[in-house]
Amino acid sequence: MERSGTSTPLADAVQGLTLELVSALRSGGPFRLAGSVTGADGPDTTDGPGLAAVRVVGADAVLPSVLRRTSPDPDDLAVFSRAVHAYPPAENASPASVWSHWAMQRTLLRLGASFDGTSRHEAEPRATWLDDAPWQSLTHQLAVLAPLATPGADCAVARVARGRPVDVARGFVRAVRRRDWLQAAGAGRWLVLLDGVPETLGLLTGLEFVAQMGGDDPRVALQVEAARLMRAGVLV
């Protein structure tokens, strides 16, 4: 991965959460969130880079739990619940910023949590904008996007990229060739997971080839174990 000289706190916290994640994806071993974030003292921590990199990661921060179909640790599940509340969208907020917390407060409920002591989160935001997006748009918002898919998702956003396999499929292509390997990775996370893929299209043979050339990009990593794990899941 290319780094420029200077780094932040909150981006060194970024990779090193999605580090520790990809160990956990790839090892098999446990996760815990609480005691992989840097600076966050326990689950009651408020601020600080390391709960920003929380949200920074998203669902994903969880997403050990998720693909395993586990209760993560209490204090993880606190610690995850503490991000979501500390950082909502702004009222300007982008399309992709609104939906990213969207999944996180899902997400808690998917663990058995609850969302401001309640059963429920904020109403599924609406995805009109990717309906007519062209397929480079939409290629670049769904790797965006990356952690809406998880198995059994259902949401606007996945019910857009189910019903333009061949776009996303094309959007992995173009990705490759351009060398934008975390593109690439997040279309080929959502790949796995659609019907009428192209065979033509050697999905798992370009996620290998992604894997070696942008490997060294920790989100790249993340991307690439998530497909491989869910395509792997599919597949039983």
Contents of the next structure:
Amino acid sequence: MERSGTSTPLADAVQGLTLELVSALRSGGPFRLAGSVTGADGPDTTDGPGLAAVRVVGADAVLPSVLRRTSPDPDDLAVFSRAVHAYPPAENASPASVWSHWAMQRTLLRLGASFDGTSRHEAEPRATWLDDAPWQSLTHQLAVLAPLATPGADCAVARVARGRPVDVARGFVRAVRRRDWLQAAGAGRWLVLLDGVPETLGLLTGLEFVAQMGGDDPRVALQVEAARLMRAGVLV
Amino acid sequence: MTDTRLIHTVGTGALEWLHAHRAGFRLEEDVDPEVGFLERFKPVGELAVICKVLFREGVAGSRQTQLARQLLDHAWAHTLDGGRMLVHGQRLEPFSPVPFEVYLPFKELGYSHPGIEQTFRFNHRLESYAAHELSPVRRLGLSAFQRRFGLPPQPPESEVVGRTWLGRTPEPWTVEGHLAYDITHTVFHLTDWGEEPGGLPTPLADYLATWLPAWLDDWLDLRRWDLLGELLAVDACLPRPTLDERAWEGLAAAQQPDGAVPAVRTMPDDEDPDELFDLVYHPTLVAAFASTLATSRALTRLTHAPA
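Other form of same protein, the form predicted in complex with its partner chain, not the form predicted on its own:
Entire complex below, previous chain first.
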């Protein structure tokens, strides 16, 4: 990601966390969320940019554990849990924001985070706003909600995606044509999980192309790496 | 579903403009040899192809039919001088396929010049003619024209189609402007400009049904009206046209009150009428073509709709 003159501590923290995630996914090496956040906020801060960055990155902040099906370190889980509780969605939050938070809660529970006794999983939000969405905005929304695209994850958003593989594939084409690499990478991540994607799409080379053109942005690289690993997992 | 009246109106407006500006279909005898005398034949041939579609589909009103007939008469009698300009052009470039390509639609519409047909038949016997290194889509078009003229297509279209871009159904996200024109022309040649939708092999029709919506969306956003018009014509060549509402509304909104359609974004502010014609005739002709095919498909759909 290009650093602009207007970068903020939060943007820097998001970029730093994302880069660490990409590196961990690529190398298969260790990833310590607690280390990343402490590095940004200092040891005792509870609401610094590092923690806010975890909320921005969402459920992907623990993606290495999710994809490797391993338990994160308790310190990492504690940090993740703190971000979930510190940044609940506002009353009038967008559906994407509500879903993103819900995804974090679900991930927290899946990773066994009842340790603090306060985790209470909110009911699954509704996905009705996606049901009638044209394929263009459907793909855009799904790309925003790419952290929901994980193996075996079932939720209303994933069910909508599963029902519209051709529409998401069209959205991928549209995003690539528009040079919107982040949207293309997010859509591609969903597509590796869907049945019924037209063979002619050339999804794998398409993802390579997205990485080649947009991979300097760690957010793009993260989605492409996630897609690549999930694809490899599916093939095993 | 798109309002059929809107689709139809785009075509009537376009034809009015083409008729009013028919003097723009002109040749330049003292043209720079680097450009070539045959360069200006293309618009004339395209006009004949589109007018043939208009007569064939039978959805034009009596005024449209009259305008189209007058346009063709003008192009044949004045621009081509009853075919003599084709003979002249062929003498300047004896082995060029262009005079043949321009002549064929006129012949199919009842205009003819027996003298030049002899030259065409001679050319088609030349090994050089078959060996001419053309792009696959152009070769496909020439084979289709040979078939329509009553000559054995060399090579047969079925052999050429697999060498075109579309014939290989590649990654749809790689399509750029020039590739998109190759796609549209492959479809036009395989379907005889919408006459035979069945001429499109099923895998290609499926491929287009899947990806055409993404391309329509893209070139609508880019306001590339010329290409959008061609893609809308492709849609109307498919077994199940979508008659894409947003795209048709965009094209209709881009059309000027006098019927002209800009190629890209807005009308050029060229004051020279010939230069303006050269910039605008093609998208306007394409709009008439797409409108005629799509109107015809919309009406067919109505007749087959459950009561």
